[in-house]
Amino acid sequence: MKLAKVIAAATAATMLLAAPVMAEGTLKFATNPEFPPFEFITAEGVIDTYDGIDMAIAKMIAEDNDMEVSMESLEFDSLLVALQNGQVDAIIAGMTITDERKEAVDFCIPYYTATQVMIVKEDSDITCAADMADKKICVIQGYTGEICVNEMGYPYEAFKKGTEAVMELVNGKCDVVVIDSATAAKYVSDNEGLKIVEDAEAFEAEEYGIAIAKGHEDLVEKINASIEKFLEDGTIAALAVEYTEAEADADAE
């Protein structure tokens, strides 16, 4: 009986430790700021030095719920662990909603729909995903692109940063980079001699969502209400245009 009480107390303590800390008046997000235009580091971001579509959305969600917002930078593969450990309240990192991830965490309603594409040299003979079979492929570790290439059964090299993978392509050390469409557009605009190849049959559309630790339906409901508002009034769509145009203007200077 005493042992049962000790176990129960330990379990309760663990649950308390893992609970989000919204009660402190700050909504704590985690991200991996290596995924422009959704999240990246800049001198003056919307949340400290963090900028991008996701960062703007995170700030608006906090403000919509009369809270402060904070952002923590982590490796992409560490995000779900930090969430489950109660280190942060939510993850916003261009994270695709998948059945596998939903087993570990809950997701708010999707706020963005994207697809995977291939970045190649302009003179590349890659015209579809099947053409990657005998090519050297680069992906970003933990991203959906890695999952897709792995499921295709092709060998690949994974990098922690998108910039590292793209520089492999620029320097002729690989033939193709598989990555999210919006991010691909940014890298192609930043590097001459590259182009995007799409294959709708090989890469299905994916939805981005904010991840929340299981058991916190109240937080999911609050964030869902904010996202629904921002989708309906066009705020999120406007953010996508704003950041895309800002990048285009910067490239033209």
Contents of the next structure:
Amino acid sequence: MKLAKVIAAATAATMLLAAPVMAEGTLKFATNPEFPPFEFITAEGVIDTYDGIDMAIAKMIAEDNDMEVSMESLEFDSLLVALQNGQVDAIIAGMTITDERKEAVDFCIPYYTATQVMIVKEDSDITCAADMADKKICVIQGYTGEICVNEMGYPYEAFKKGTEAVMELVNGKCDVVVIDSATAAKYVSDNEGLKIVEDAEAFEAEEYGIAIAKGHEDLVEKINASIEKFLEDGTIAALAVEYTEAEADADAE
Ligand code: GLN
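Could you give the coordinates for the form predicted together with ligand GLN, as opposed to the form predicted on its own above?
Below is the whole assembly, all chains and molecules, this chain first.
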């Protein structure tokens, strides 16, 4: 065999080995279920104990493609590696599509638009991002919030989980937590004495996308077709309302 052919054959073999288990009819997802209302653990979720907007979307995509769905829990930092290893087929984790992440994986079309916001105490004097300059800032490790604060050049402390960062704030050990908008709203409704401060000029809009290992255009196309459908018929918008209102109702009780 010519060298080029050998390389081609070897590449094909590796691709087969690394190919996701889709052939078995199961779409294997991973998430980090520390990000309400998109993913969290509950007694009875939409996929096993996994519940949230993303979990409902994952299930709908699998059903739309006549496949079973499975969900695995990983650290947020490990999600893209699991994809590259072929451990799972897709990541759905409120993950913002960024140029840096696009170097490692492919993204399906965006399904949700969010932005970073600041959670502060109700009596805080922080009114815009620049006010964070002399404050103690908390972020969550590996989230786009950390990247934003880093780019602004402010020192910060990074936590593994959103709940940990919010506890620091509640306990008066920090002044502000920078995190995604819908998740911030959830934490503010769950904890007394907190509010959200927005700064649309400092924090750009972010788009969430499902990540797929590079080289699986067929899977990206299938998922894109489903997402397009669910965006057009309003299913995704309805899910977002359902999961944020469910919380508001529970809080009102
Ligand atoms: N959107 C943020 C990011 O992509 C946070 C995502 C998450 O925690 N699930 O970094």
